[in-house]
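Just one chain is shown here, as structure tokens, and it is the form predicted on its own.
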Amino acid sequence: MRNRSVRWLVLALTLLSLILTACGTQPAAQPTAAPAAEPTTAPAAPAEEFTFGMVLVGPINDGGWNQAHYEGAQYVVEKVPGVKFIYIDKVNPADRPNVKVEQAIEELIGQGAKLIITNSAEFADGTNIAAAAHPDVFFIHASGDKVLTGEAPPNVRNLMGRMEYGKMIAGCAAALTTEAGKLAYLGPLIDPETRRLVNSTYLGARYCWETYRGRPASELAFKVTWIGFWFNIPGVTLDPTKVANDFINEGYDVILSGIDTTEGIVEANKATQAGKRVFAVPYDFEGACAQGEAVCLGVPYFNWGPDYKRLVELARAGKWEPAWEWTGPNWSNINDPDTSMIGFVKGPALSAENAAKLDEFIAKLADGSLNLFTGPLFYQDGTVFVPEGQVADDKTIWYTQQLLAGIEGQSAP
């Protein structure tokens, strides 16, 4: 018994040395690190929604004026987050004849409108009886001037466009390409902003006639119909499909548009594929060449993205003061969508030589050595508008009285 003890003793002591000798080799265990805390940040609350909202005076669809506008508020809603769009388009006599522009503002204040655009120099004095009555209420009023002149409440801002740069290359187009020497502009109603623009474009297309095409300005024919409104309305203003007819009846071979319709460009293409060789220039929207390229020599267009953009950011961050802006081009690329406000999209009808051409007078105004505004210039009447050597400064500008001398057409209603 005692050897097989022995021998049961000399086994587990045999074991328990293997057992011992194998737990010597295992490596002594490593604590665990508690995994490294992720950074807690407590979600950041949303902004506010801001809500702007625009009344327009035509449809968001015109290819012009309104659509501008509308795409322009798209720009804003696409560029800044945390913003909400809403609209009343086509407040006018023809589609809503009992709608004033200071009603059509208190509904979209009742939507939750924080900052309200208008876009029509009609809409002036209703602009400015709402924002009174709305002083937490932030405005634009586009392309008028009661800023300027003092008329208006402290929450209203005024922006234009110097679309005078815009349509002084649409003049130029013009001249290069017409064969007749006959340009026609088809004319919304007259004040001092439309005689401008009339008188801009005759500049650049005078100035471009004499230097590129060595003609005298007197055989340049320029005439200007006015149909009474912006656009057509039925029974009350001149039928601008008519007119254009009219004008290339009459042997015009370029209408330039200053209405916010497309029917200048329509009807020339329409002539053009019934065999007679007319050229268009529409305006306001960077589009509109799309109503007729065969003919279409270039738009002049407004870009209102990225000044509305501004303001929508300004009125947002309670920066907000009463302004009167009149936004150039961005010179250094006048089709920049995100910092020029005029731009200028040459049409597939102008000629490459033509184009080469006109990207030379758009240089020349771009460096400053070229003012078309430099004196002398005189009104119709024989009056002076600028004198000899001088160069007219933007009130003189903006507040245009006539047509000036050379141009065919009504100066006042």
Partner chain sequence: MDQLWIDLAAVLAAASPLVIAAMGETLSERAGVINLSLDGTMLLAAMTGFAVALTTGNLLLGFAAAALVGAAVATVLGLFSLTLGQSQTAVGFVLALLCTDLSSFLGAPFVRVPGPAVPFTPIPVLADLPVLGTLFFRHDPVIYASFLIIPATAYLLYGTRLGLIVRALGERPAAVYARGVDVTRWRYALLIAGGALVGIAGAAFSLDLKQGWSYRHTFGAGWIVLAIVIFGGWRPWRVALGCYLFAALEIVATRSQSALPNFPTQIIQVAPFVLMIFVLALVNLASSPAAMRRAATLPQIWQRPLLGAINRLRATAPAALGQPFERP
Given for the second form:
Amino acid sequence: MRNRSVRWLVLALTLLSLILTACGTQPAAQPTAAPAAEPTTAPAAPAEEFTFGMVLVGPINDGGWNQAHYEGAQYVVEKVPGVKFIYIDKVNPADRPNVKVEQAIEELIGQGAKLIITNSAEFADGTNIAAAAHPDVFFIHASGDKVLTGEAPPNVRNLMGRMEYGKMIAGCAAALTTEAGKLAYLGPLIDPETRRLVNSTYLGARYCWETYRGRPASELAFKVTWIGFWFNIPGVTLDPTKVANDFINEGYDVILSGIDTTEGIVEANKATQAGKRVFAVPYDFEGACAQGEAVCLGVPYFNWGPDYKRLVELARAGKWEPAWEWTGPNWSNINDPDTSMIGFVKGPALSAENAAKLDEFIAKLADGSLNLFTGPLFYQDGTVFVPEGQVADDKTIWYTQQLLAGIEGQSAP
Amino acid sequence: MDQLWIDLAAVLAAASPLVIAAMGETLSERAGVINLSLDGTMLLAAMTGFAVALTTGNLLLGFAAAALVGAAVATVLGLFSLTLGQSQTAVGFVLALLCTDLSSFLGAPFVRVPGPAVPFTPIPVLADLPVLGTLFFRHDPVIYASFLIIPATAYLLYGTRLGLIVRALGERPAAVYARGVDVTRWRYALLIAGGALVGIAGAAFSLDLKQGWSYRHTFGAGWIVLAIVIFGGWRPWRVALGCYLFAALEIVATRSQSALPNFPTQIIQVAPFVLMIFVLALVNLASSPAAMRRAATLPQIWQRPLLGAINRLRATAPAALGQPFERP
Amino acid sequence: MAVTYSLPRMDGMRTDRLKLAASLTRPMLALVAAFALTTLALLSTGVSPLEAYRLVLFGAFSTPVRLSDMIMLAAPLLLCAVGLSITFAGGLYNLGVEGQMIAGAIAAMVPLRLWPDWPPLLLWLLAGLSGAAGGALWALLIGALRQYANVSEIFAGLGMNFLASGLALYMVLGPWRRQTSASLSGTDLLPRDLWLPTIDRLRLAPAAPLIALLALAVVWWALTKTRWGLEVRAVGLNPAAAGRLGVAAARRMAETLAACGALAGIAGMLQVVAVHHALIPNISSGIGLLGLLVALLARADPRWLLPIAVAFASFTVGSIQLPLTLGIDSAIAGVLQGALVLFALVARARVR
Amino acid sequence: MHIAVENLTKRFGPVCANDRLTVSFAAGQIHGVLGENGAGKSTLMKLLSGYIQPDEGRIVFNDMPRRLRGPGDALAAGVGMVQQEPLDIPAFTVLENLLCAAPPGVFRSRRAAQIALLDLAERLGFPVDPAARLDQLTIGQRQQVEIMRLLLCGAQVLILDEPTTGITAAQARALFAALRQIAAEGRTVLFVSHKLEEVAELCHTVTVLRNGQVVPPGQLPMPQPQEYLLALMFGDSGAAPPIYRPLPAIDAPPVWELRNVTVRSGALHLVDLNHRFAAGRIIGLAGLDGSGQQVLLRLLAGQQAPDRGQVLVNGRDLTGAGAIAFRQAGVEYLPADRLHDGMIGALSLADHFALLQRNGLLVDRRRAEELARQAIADYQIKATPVTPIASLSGGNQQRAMLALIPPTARGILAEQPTRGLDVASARAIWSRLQARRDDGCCIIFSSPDLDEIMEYSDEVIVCFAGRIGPPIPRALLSAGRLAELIGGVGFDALVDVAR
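Moving from the form predicted on its own, what structure would you give for the form predicted together with the partner chain?
Shown next: the complete complex, the earlier chain at its head.
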């Protein structure tokens, strides 16, 4: 008898789905098979709509990495007429356990996207697979290097900003402000990119600590704790809220964030309200200070808009070539929204005096009089990163093997 | 030394939602009902509490809404298991999954939106006490509430006549029925009260300890609370101790990364639950008849403390836990 | 939980119309209630529920790729649900199925990483065996905790889940991490020739659904026709009485757990060689828990596992369309699945 | 308080447990309620104390008709019932149990409750420690606690259901004294029993129930001639004199042999058991609950391994081999709770026969159904081969359980084989068991019902406080002597004589 009830349930379900199918099959279903004509032949008439899609690893409103990308896409929509933007966010095994990058890309192409942007280093393999399957669609893999290594299909480009400068400024701001001489870095996962960003932060901090505060490097504590991913995945990564709290309890008074989300500044703000004096430097997104104005020393951020605009126009014109791009700031005005890929907004918690010193530091970086990747620089295990008298080239920096000596934390070489 | 007190205070604070939820679950399990939906309930309540507090700007309303959600889920569980006689385990488990997805769905607009938080409120004078001030009086109201709820629950269960009825409901409902108490109605009441506490615990996450809302914000906490209640032998003080141990172990996970350069400390997070099951298994093994028989052959000097320790660690579940009540 | 099997009826055809009508009303009411709850949730977001249902219910059938995505999800789901129907028949709540999947996935990785140069066919076989063994071992540990240490299988299972995900985290961040990085995104992809043969355009590995269907057939046969199956059911219904009648109850329980673990382990293996082509921390992707829902709804009767698993897999795959088309979250599929099972439980209740 | 019932009727399915009962019980007296098992005594008492509700008729307390919706209503009205196994909370202390859900206003404080309890205990002659946990007390002590709890909670009418089962003789004497005291204070006591001697000793009046009716209508003053009461209880059909048969000397090896067996179970230590259980005998195990019968049965069934010594079945040493090995050696265990431990409610008789199959990969369903049909015919079971066991009546379930005993069984261990059965079913079950005995089985059974032990055993083994007495041929035993032995009177001497 009980089986019978199941049987009816299944039958009814099937019927219902059949009815619904019959009612409305037509509109949504768009065959994934490549549309007949167009792509590579450039549609000169701008009247025709150009759709570009984005696969984001996190939510578009995370106040960090993903929001920066989303805003970049919005910039394109604003500035380029006749462009349509579609996206899927939160593509990661925690938020969408049964969706793979290829699948998400597939859906966007199904909706008519001619250019796909994927925004996580994790998407490298999936992007290549999808790109090979859709040679008529253009791909930008942000933060990747498969074009550099030669593993990417020809319709893929890589794009990344030289955040090293942003991080150096961040480190400097932190070193100028810290009272305890203890800086904590909330690290995501360990890979060459995150290592070089931590190292840059440290180099900036050490320089300003020695130069402007006149203290020896040995008195500057700099600790990284890696949560294990770009953002918190409950039960998988360390919880950044807890890590940040732990930094505070251990007496670190500036938390620099390297993760996509804003736990660092939120917790610093909370601790400050609870009577402690803790500062924060968030990351990625221009507006990240909003989560805790009172403790924000400033934020190094990406401004993807201009580059995306350039590449969308390139794709639309069909003038696409594989390339690996690593764009720096516009040193004449690093906060110019139309030209500078990397920027730094000073936060309300940065004192006027320190702000002036920071400007001086930025000026030195801008005119090239200061290159912090100048030897001698040593890795944690004592091996040489940059020999004395030399300046690291792009590839050496890009493929940073370890954290630098003086930093406390895992390197995972 | 100061570092130790600071860390201990952090442990006390970090455990507060667990303590509140565990007391709620202790109440309903003492009355004989397992609320296995805990994990889902906490998520749904955390989301609702945050959303309500954010939109109304009123923290108290947020907590009230969360309590309401917890109570509502408990009511559904009661309806299906106490009234309609379905397995508490099955209904609770399905509710856990359902509420998790419901929280993800309904909470989508609130993901990572900055929102209100319970303000830090040190207690004047007391906060300046050495050590004690740091430990107990430099927190916020939610954490104070978590301190108070432990003795309150213990007093309710062991110090009042009401507590006698609650415990009897879980031990031998037929006897309570014989004394003229409506077993089902009382079980509902305790299940719902416990659910409301679980709901408040959810809001304690989203409005205080882990401000904001994201997917599966409190993920896993509910399951851990369920294990802690068993580990604590359904006795409030021991349950609370379990919560604090758990919070302390979590700090170890974040602290140890620099100390263990080649070890992925992320995996330490799973340790508390595993450790708890392991200890539970060991205690059960030690108190099994076979082990007792072996213990009896030990010299007297060893026997007494050994048996004493086992007895103290042993946790006897309420005799009627999870069983439907049928009138005698 | 009472798992009841209807026994073959010998007393002729039932023509009791009233009973038929009653047996029809209850599931219909359950269905209506489940959809009512889901609709309520949908309405709260301001989208058209009809549109949302259209996507959720048949979104998976709208293109060949989506269909094959559904099949690739349904295969491990069915494997888990089939395994769980054995443990349900044996009267056990195997909440540890997620952990068994993970353990199977990790175990399956071992030969693939150790001897990547061996012939793929041999390696797949080895991975399958090792995955099944890993899952079975993980499940047997639950059995041992229950049998010898008196820890309920529910909490033993949860504990083993945590332990398995810890192990997966360790492997991904430790011994099997990518060159010069330590990310929880997973290990390096397997060499292309070790992927289970896949139709690339469709991302379909036909072997996966075939293995699942084979498992379904074998388990259905074993549970309903063999002495072992009868004994398992007897143990599930009443272990004390089954023991008195000469059935080795503890042993049968261990066997059901091992069988379920083995099937979950194979599901984990498929996740590695046919879906993700790598070990990721969340390799089980909640499929085990979804499998529990499927098994609960089918009430452990193997015949209903396939349609329900396919329906649930298609909800999940179809729901991916929701954020794309309607801008709402895809978790509504989980709400619908949970509500269906919840109200189906009630539909079976004897009103007292 | 004066209580009465008028035309009270209660049906359970087709069975009319109470059929238009009209009787009244005056205050200040002890009223006996007599009747054999299944006569309707328990139903009447449950109706009076609110556990079940009547289908027809009414209950009148002090000339006021009352509707009792639950035991709480009854207690509020002044009626309290002491169940055979007291409905207390084992995990509680005596005092906690007293305070738990006590009517509002009865005890102003814990201290007041303790004083009231000790005061009453003194008056009734019950020794009690308010701080003792109930699960550490004997059934008799728990009964005393329950009586005091009901009195303190305001019971004016006290109902006791077979209160002397499972308590020691000394406790029974104390109980009787207390009940007399309670009645003397003006309260009403209803004493339910099927033991004539007790009723004769204690009660002012007696009400005899047979087949759900009061015979003859109304109460009888005590004393009454014993033969008359017996005739009322059993009617003409009852009191068939038990047939004694001489025990044949048997050459076959004993079915079970215990050699120097020592076993521990909970608080019980069974030390140095040396017994041989011969084939072709029915051996009754008598003793108060928890005196060791259960442990002995489990030991003989192989469910519990001895700590020392050997257990032999049919001459084979099966020490520690486990229940399944014992079963294969021909030992069959019939538990008291048929649906809980004996059979699988959701499966049919055919399924059960299929479960007994030991060969082949597949179930031989045809053979199983054939066997089931055969059993149904042989044992007159009202069922089809595919009816779920749970939907059978108790008597039919017990028959089914007997039918499932394989013909190869040499020893049958039956725990309370007629528990909850009506008289006719019980007789049918015993005739089956006797037939098995005559085929050469050794049958060992336990029963709380001394009459059953006296009627059906060839030999009786008395268990007392974890000690197992020597087998006594039934012919050498009287009911009175057996009752004494169970209470420990003369038990030591018996053991010494045996040695």
